[in-house]
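Okay, so here's just one chain, in structure tokens, the form predicted alone.
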Amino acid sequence: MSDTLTIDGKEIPYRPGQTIMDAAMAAGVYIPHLCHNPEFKPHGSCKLCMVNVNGRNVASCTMPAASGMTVLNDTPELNGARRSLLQMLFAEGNHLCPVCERSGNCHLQALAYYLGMTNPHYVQFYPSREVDASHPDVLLDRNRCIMCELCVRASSEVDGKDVFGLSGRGIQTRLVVNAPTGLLGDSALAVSDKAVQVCPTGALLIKRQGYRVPVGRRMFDHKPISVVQTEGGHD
């Protein structure tokens, strides 16, 4: 037996313990997000999943569902705020979609299309970030990292290795590697680790696979991110 809440006027069932995000996705209602993955504990860092509940904006991935909630999700105001957040993510990194191996499979890029983001709006920071190619099977390109901590959580909660972490503050925040040298090649990371699979951008890339599937035939080339993720795809 389940209770219900409403999202954009649609009645949505939920089970005890579910968040608004859990209930929405189970019902096929898409709420934009980047840092959320149903396999890990809710994080609430990207704020793209912000919804309005009874007049107050909250992160849907951490807010428990409750009976009688009136939730607004797909509104011009919320989508405008989400576009601004995406624009800041693009401006704070070095995301060159036309030449990125992850193009067509990138959640950041797909969300930009979904939300109608046509330009970064803000002045580009062009930060100086290191690329680590020391691992035989995995490339770490910090230029594409959006600090979502999915790889951090996957390495800790699933792989049990704690390979990744974040260090620094503000624009100086960086993804760091748990190894004596700080290099990925000297860490415990294996290409089969969950941490490698969950990166939503091209920050972690499996080597020698980049263009096996041509651009134009990739996941988000065929379906928008709203369809892919409500169907259960979190690759």
Second form
Amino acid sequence: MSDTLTIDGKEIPYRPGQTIMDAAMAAGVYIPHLCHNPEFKPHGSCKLCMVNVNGRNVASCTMPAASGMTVLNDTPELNGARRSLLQMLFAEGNHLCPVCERSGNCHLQALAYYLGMTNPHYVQFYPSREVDASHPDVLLDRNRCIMCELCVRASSEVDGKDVFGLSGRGIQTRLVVNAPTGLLGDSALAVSDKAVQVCPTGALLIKRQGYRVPVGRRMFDHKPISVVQTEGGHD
Amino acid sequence: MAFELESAAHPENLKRVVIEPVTRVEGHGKVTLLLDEDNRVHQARFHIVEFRGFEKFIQGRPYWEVPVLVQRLCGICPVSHHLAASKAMDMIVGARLTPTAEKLRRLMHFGQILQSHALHFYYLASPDLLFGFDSDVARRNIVGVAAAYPEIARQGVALRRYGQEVIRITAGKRVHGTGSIPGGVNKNLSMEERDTLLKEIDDMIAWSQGAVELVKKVYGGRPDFHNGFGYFRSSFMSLVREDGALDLYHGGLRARDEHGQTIFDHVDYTHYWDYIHEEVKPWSYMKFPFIRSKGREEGWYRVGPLARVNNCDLIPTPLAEAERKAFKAFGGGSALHATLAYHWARMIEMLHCVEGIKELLHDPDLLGDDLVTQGQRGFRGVGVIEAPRGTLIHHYRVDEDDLIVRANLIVSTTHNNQAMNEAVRQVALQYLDGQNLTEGLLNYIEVAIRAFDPCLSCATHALGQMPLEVELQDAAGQVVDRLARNGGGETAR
Ligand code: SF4
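Write the structure block of the form predicted together with the partner chain for the protein whose form predicted alone appears above.
In what comes next, the whole complex appears, and the chain from above leads the way.
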């Protein structure tokens, strides 16, 4: 058997060891995702990349590609489920896109556009979450954190610092900072760390840079996330 | 003055009339009148019933977010809030703006005032002025104006759209853009954008001149009526340039009293609280600011187009300056105090804006690349600007971590609070006292309020005819009469 699988009827090749997501990305086929970033180990938590393989829904970022797989990706059912997942993410945080400095450059927002999310649908939780501005150059706004752990992985795998972690359960889950005070300013984080660059939303930001890029020149102003990410732009 | 009408001595014996919501203004307001058996007015108040805890809301947010965040205060003059906050944040980052940045902000602000003044004049005020205050209510709206005066309506729409286009090009979006940032702006003007705007500018100037002429004609047609309508004298406050010229973007504070005497001049606005205090009254959410040196009772004043055109020594563009002179000559060389003179002054300003836009479009600095600067970090920022409706004050404290710890905003309409109440009382005394209430008569009150173009909230649901309900209650609170106007403008008892 040759090393190919089909996604929505299109045959694409894969190399042994690749996941469905890896193979799709390499072939320029877009599968929506949030917690996945090809530079880091798959996480499989956001479930946005859910696809249907031979009748079963699986996370494409963790599922190894296998020969002859029949994968459904861009279907109304899957996109509807993805939309619901997104709506839940919006409901459990505090997202004010129109005033957010990440607007136009935000993966969460761009995905919401891509999947046609036109309303919040769920009752907003309005949780009380802390802003940590103690670091001279980095702002942590937990209101916009989606617990994807990209910063956790980057800090540990690339920066070798373990600055971030998740703590608490369920709706109480919070991004915590590895410092005696629990404050970013007392942690080992540096503004040049990979952890600061990978946040897909506006939770971790470099200070004083907000709104520097005018409307019209932001990452997703002219191209949807499906095009930006299949062209290789991830951050 | 009709100060005595603020509180009736024995309200328990009086009938209560409520006008709510006041229509063709931005946001939500209500007027209450207390009348006796003979329909004589004993108390008149204009209440602001909306409350937005914005000052609390922005606490704990990073300072660079504020210029974008505060725009949500208002859907009608968001750019003014955007710029006032940016000016305050310039102090936080210690910036002295580059010429490119300052001129782009000025251009954006001209666009804002143009669109706001055009909206107010053509959509909200012209029905009263063209048809008469108690004319057929079904026609007294922008649709009626479009039917009777299609060319005027068309120009109004075009002027407003042009203002929005200036905003879109400089701020990135027609509403709630991001063009201005602490220390400068995030984009310059491309040659293409400049040429697009230049193409139509001469029409805009011609039509703005036409608007000034129109107000002059209406006003001059019945000078005694228009001068006397809701008439009272007051102090005026506005920003002026160093040479005393009208400046909508920056300057020192000037206040003159009802006789034209200077109260203060060229005041550094970063110390505004040495000159202005705010009083809270239990019956309104809006604070009542007053000039400290004149005290709580006498210290109230007016801001906005009338204050600015009266207060300045010149307008730095030729056509508007000629109109200012004509305006002044009409007042016999001194300030005009008439409530309806606001409309006239507003159109002179609109003319100034389009002239100013043209001047800026020919300035090569707008195409420059030097957009942002910074200097020594500060912790207190005050930004003051002349918004369409008057002086707008933003004041912030920022901590070491870059977060807002305190904010105080005095918006234009708040300065005019006492003055609007004064206008309501005057009109109530002049036209309603002892009369049977009709929709037309109640509109007289609204006409007086509307002259100030009050922006009562961020809600922008004001286009067209708003539903309005007036109830007449007797002293026991029983409804004796009821007049209702539906969304289509029809009135029924
Ligand atoms: S982080 Fe993204 S989704 Fe959240 S408010 Fe900002 S732009 Fe919107």
